[in-house]
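Take a look at this one chain, the form predicted alone, written out in structure tokens.
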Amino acid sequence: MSGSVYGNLFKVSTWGESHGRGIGVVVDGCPAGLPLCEEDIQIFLDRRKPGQSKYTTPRKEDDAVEILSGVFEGKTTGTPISLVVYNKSQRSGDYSEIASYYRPGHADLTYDIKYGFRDYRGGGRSSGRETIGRVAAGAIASKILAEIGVSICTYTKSIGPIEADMDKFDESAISQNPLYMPDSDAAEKAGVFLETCMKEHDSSGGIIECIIRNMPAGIGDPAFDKLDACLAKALMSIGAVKAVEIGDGMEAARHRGSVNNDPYSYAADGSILKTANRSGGILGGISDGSDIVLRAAFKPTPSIAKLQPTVNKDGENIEVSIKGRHDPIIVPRAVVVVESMAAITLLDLLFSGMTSRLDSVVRFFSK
């Protein structure tokens, strides 16, 4: 299987399956000298681990990370960093039945078509546990970004029909409710909505929004490696993401140019400012120095106990109720996954951008 490596200069290779011995990642391209310990990574992993609220799968995993290489005396050595999280709460027997049929909304059929074989225990590589490696790598990328002042704020924008009111935006509230919403009232309403879904053996989708602050201008390329194209690929590579928006996104299609364009003005110090940010901080595929705003739309969790029609390998039409331990909504645990993929992408393009101007190269290597 190809396609498990992401990035060029900051390169991430994830490995492992949901019900295998463990999940991990190798990070290559991290500069030497970054202070790094397991706790730095664990903080990120704790945001996505299961069993933290009634809105997540009851599968109990500590998701404790171990650093196997690339760190010595508390600092990165510049060599590949290998990280592992061992699986400790597999119940593979919960999945033995699904070997004979194809679950609606899952990759079962496409895996069989592509490989002629699939790991049916929890979905194998298509399982959400694959994102452990992404989040571990994202923790490292985020720490490097923080060194140059780049910060990322990520949260649940909506769950089902319930949307956070941005006029009530409270960044401190994000970590204070299990749904990671910046609007406490909306979080309460979303909780009631999810309770109804759970009682009806159903699930819900939602939208995650990500705001990247203090991103330097001039990052990204004008053709195939546009910053927004790279971010879109990164987010679309997350399981269950069905759409990505930058700035006004789909809403821009309803605007006239006079409304959609971001006007410029000179500040008192002579610098150029944008008086709006409908473009989401990216123009021509290149960052313009304003906040980068992006959104990822997640489909409902396909594993539901509600009866659904499908087919089995014996050529029969059947109805199935999915057993096992599953999230009624993917979104809250995916907030940190979106943030991590954004961080990895930004850092990789920042590294690439260091050679885009001769004066930058001369300045870097001048004594």
Second form
4 protein chains.
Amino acid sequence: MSGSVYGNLFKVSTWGESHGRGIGVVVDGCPAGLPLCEEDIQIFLDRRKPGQSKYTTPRKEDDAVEILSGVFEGKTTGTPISLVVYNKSQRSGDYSEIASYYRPGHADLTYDIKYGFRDYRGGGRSSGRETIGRVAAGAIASKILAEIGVSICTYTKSIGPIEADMDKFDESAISQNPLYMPDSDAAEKAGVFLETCMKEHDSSGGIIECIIRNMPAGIGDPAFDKLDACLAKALMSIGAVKAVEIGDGMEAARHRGSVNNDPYSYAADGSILKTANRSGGILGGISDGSDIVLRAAFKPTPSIAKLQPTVNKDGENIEVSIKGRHDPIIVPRAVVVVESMAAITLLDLLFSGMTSRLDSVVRFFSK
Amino acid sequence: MSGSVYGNLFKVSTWGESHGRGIGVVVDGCPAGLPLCEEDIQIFLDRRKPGQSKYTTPRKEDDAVEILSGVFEGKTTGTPISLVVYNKSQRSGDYSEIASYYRPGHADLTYDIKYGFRDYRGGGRSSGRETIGRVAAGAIASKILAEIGVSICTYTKSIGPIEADMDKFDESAISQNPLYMPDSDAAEKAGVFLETCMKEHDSSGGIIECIIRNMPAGIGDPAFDKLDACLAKALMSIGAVKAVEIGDGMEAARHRGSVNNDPYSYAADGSILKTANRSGGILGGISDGSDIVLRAAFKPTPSIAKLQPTVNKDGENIEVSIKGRHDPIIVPRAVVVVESMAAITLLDLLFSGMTSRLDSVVRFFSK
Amino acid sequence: MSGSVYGNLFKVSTWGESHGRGIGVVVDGCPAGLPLCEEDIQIFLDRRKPGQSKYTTPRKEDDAVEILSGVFEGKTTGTPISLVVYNKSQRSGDYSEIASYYRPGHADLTYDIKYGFRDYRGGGRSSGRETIGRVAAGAIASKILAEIGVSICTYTKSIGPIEADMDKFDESAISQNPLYMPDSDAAEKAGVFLETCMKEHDSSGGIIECIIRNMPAGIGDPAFDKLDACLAKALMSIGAVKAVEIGDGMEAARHRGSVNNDPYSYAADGSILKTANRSGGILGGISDGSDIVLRAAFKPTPSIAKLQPTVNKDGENIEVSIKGRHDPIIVPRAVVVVESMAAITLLDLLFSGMTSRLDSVVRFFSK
Amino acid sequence: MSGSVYGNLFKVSTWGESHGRGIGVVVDGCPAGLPLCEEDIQIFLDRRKPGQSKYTTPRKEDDAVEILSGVFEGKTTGTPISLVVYNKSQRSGDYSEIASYYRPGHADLTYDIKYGFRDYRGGGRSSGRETIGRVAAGAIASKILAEIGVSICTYTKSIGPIEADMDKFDESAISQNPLYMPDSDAAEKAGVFLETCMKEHDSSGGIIECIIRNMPAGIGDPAFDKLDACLAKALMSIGAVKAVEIGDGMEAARHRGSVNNDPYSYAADGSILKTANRSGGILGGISDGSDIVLRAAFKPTPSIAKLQPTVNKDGENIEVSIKGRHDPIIVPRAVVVVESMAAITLLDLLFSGMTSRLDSVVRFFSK
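Counterpart to the form predicted alone, namely the form predicted in complex with another copy of the chain:
To see the whole picture, the full complex is given below, headed by that same chain.
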């Protein structure tokens, strides 16, 4: 029944509930010799914190990470790295009423059915705080990817009906607006839209897009551990994700083959280029050397103050308004979560890709 | 580098290339006592064969399956079940030219990069014939699911721009038209559309939808082996899939929370119903007892006779028209592949779900 | 390269080095509803502490365990259980010299080669303190096994040349002597022997034996996850173990078939008994319902004050006397480690055994 | 419940029963570019065939292997390699009586309990013929190991009370006597001993030893996937194995630390040598560069013509003499099985060892 261990050669075991004593992760399989300190991880964690804009609730969660093992004299030892963030600002009082009913759109009912009971405080393990472990591990994976030259650019592509204009794609804008959109005009419009949602005690969904650059070609293990298949699982496992797309995604279903195929041509230096990238950088489940483009669609935050019909545990149909400290949208906070899951997955498949060819393996063990 | 073993308690190891001696699968973890014969599996395999309508190429592939182990006196023994389909009608001659260039939209280039060379005949392991193993295993999984009461209804939801009208959803129509659409009018229009594609030496993509009924609630193992995450990987691993959706999918990103949440209410018999199902039957990564709805978007068949720019292995930019026996659309043949991957995944998670609660485990082992 | 995650449905991820900030484990897959508190785990951990007799060194290690997640209102939630023991009494000063040379019999050299460098303080991850995580997880597994009726009796069978007399096997004696031997006379003799070792600045090895009672028959998954194979890996993974035996073990190689086979006969109540148990309760890799008997041989503690030849990192052959706080024998402290690894393994295979028969699976999912 | 898939990066899925249609294996994760043909594998399989000496029964089993996938133009493609041996000379008639009772020392009863029924012909999946798949996979693994320079020397160390004299160890003798002993005098004495067994309608056990040379140092993944732990599981999973030893094995339990520790010293060329090898080449679960020495103890063949007490399925205590074609000893035929399981395990850990150090990983992916 275990489901909290992810990966093969780079294994990530997350643990922790929103109102338990802490949340953390054990990273097993990080190669020895990587310089690593708490700050490397804190930078990533800070990107998921609430209270960073008026569009997220003013909860204060310091979420300071501590490294408990696996690092010696500033470098990873190759042994498991245990990271923990102690829960400090979680208030049980806010959630006491929730124990009596099932919140629509949350996992209250499914957890109750699966386990027989649930930790009703703030969602327990199904809480968004569970992503702390993923992001901490993602920080480490990203650091290793950087050593190999791989980079990931992640951003909010749309919020509700407001989409970033990809013709005006501005990477520097991402970190300059609290919604992490690569188009400041769209960010402004989205801000207005969110204020409307908040006034109406409602919430919104959105789409996060991710561009992976300089991924070595040849990575992905057919037939089941294809790069796109693994990325799909990684992103879909993030709470609130309801769809994953690679390249043209759903749109590809409407295309003709003559349009959808990415043509090849030789560049001046003899390397093979693609003159389009509708495939999103993956063919046959294997990276082809061009940018890998993927997308995750997030449903709106389920917790809203607007009245909703539901049931309580006494057999009654009721209506609830979910009080408390909730975001009208989680997408900006989830950008680093998508990036982290992508990083962990890419690294794991890079590792297993090292054994694809006999000549590479023999060369590795010679001298 | 292994990537051809799928699953945990119900393990599926597929093997075989389009022009090798055969294609097959080993199913490990099938419980003992299931009645099983070749015909049970042949029924599933026959649904993926080409040459079943004018919209697929007239290749004859008998694909008769043989059971080599794991069945005794008509029932599974609990030991591995080895299934094989010998390749009979694969003609090497058709593909000899392909060795000299990379076909756009295929895995030719990525396989060459990953492995250093490739079996260029018909796509080798990246060929659609690789799905024979998946479907054979899916037939077995489906039989077990049926014993538990779970059923899967899979169909073509759209072909190119032609969509089935879900208000006129007619399950009986699925098996009555060669495109497996649940709307005979749409099937007719889609047929006309495909004939246009064929005339233009082009191909089309499409979307397959899948409804899973009577899945026990409480199945799925957070945080990484969530039911939706595992299904996403299962479907995305099928060749040509570029997106996977659960419930409202990409659309959920445009919703408000008040619209997207599925409200609960009590039925007369005291059970908890949902009055909508935008979540697609999964919340928090766990089945909630309502229908599970998912979708896979297929890109168009890459092999088209229309001229396409590409490169050959001698450093030249060329144009090719891919001759040979190719389908203008693979979606109808892929319906049973989607169903099979879903079946295998559901079964594996049902198995691991048996250990979620201590009381169930203790009861299992008491006399 | 990950190697610190053990198990399948009951997954155990250990972490921590002797001189890091703590040592712990994440248990993933513990069914929901098990009553659990720190005391349940502390009882197990206390059995591995040093300083409990004159035959172990007087290091004080309080090793108080803390539960950081996975338990709510006194019962497991079914989510990952994170356990930690903070290192308090580890003194770096004692080990500074060790950085300059390789201790014979330790993993200093192999860790240096594998990782490029090592945490030289007290053995780092190769330290016996790493077993804290295993034992904590074993406490949880044992509690679940108890609910199923399975019990494990573990003890020191021999120390150096002194063997417990199995004809005088006295289970109550185990907890009454500091060497955990089931024969108080042997325990006395072994004590005298150990005092000789200590005077000579030397150490001794020993054998631990383990009897598992009431294990349901039919558990173990051929061909590779056989019960004995999994137990062998579990025990051999414990530091200092150099051999694992099932039933008659090495002795079976000297037998005739007529002697070695365990005959069957019917008991009065119609159940099938074995009139001997040379097989140790496992046939064909599957439990047969009788007592499972296994043994692990521990080499002597490598750290001794006696002068030993070795090399330092400056290219010189030297002689060292390893000062510091070391046990002349680790076997008594390892008894609970063997028991824990056995418990974890038995539980994991009991879980996977739930899917062996279709009728059981169908019954499980019916109302 | 699956248990027939072994390994991680080099995955081996075996299938087949003694009286099914065939026996085989799918090897997933073999790097591309390895020259491979049926003969490479047949050489290994021929070493396990019966009827090769008067000490094994005169069954004729041609066991010709066929490669069904994964090889193109004489080299592995990196895709799964499916190997099959069709059962030709298995006679059902010989075993019809066995259906009615449980043979002592066999897995008849445990399989019946686990699965609810069994394929009673010749042991079904528990038959020694199951090792065909292991050996076929071992042939491939050995070929890759040879490319890396690793070699495995395996032989019969003892048969019943007759032991090979290691002071007269003669590697060339191994292939020159039908018992595969590295001491021709011992082989002669063992032959006499076996003839006695045969006259008495009895059987004997024995010990197989294995020396692995030139294994790179630093291989093995603590804490659970240690090299010795994985080898222990690999060997213990072979039918009839009751104990596994590394280095001094059980004997280490009787040693003092001053005797058991392997001292280090520098060789003239600056490399670190051990002047003894009681550890068997593994320290802290990691290879240290010296010869790896391990041992498996095999119990005697359970099927003997001598009368044995047992029970039948009608509730009666009976006596049986197991007729048919059985070996008085299986050890000589198991030598290649031990070698194969060792090869597969070593290769899998060599693969995962490639990610131990960041500098190696970075170097691997740089142009």
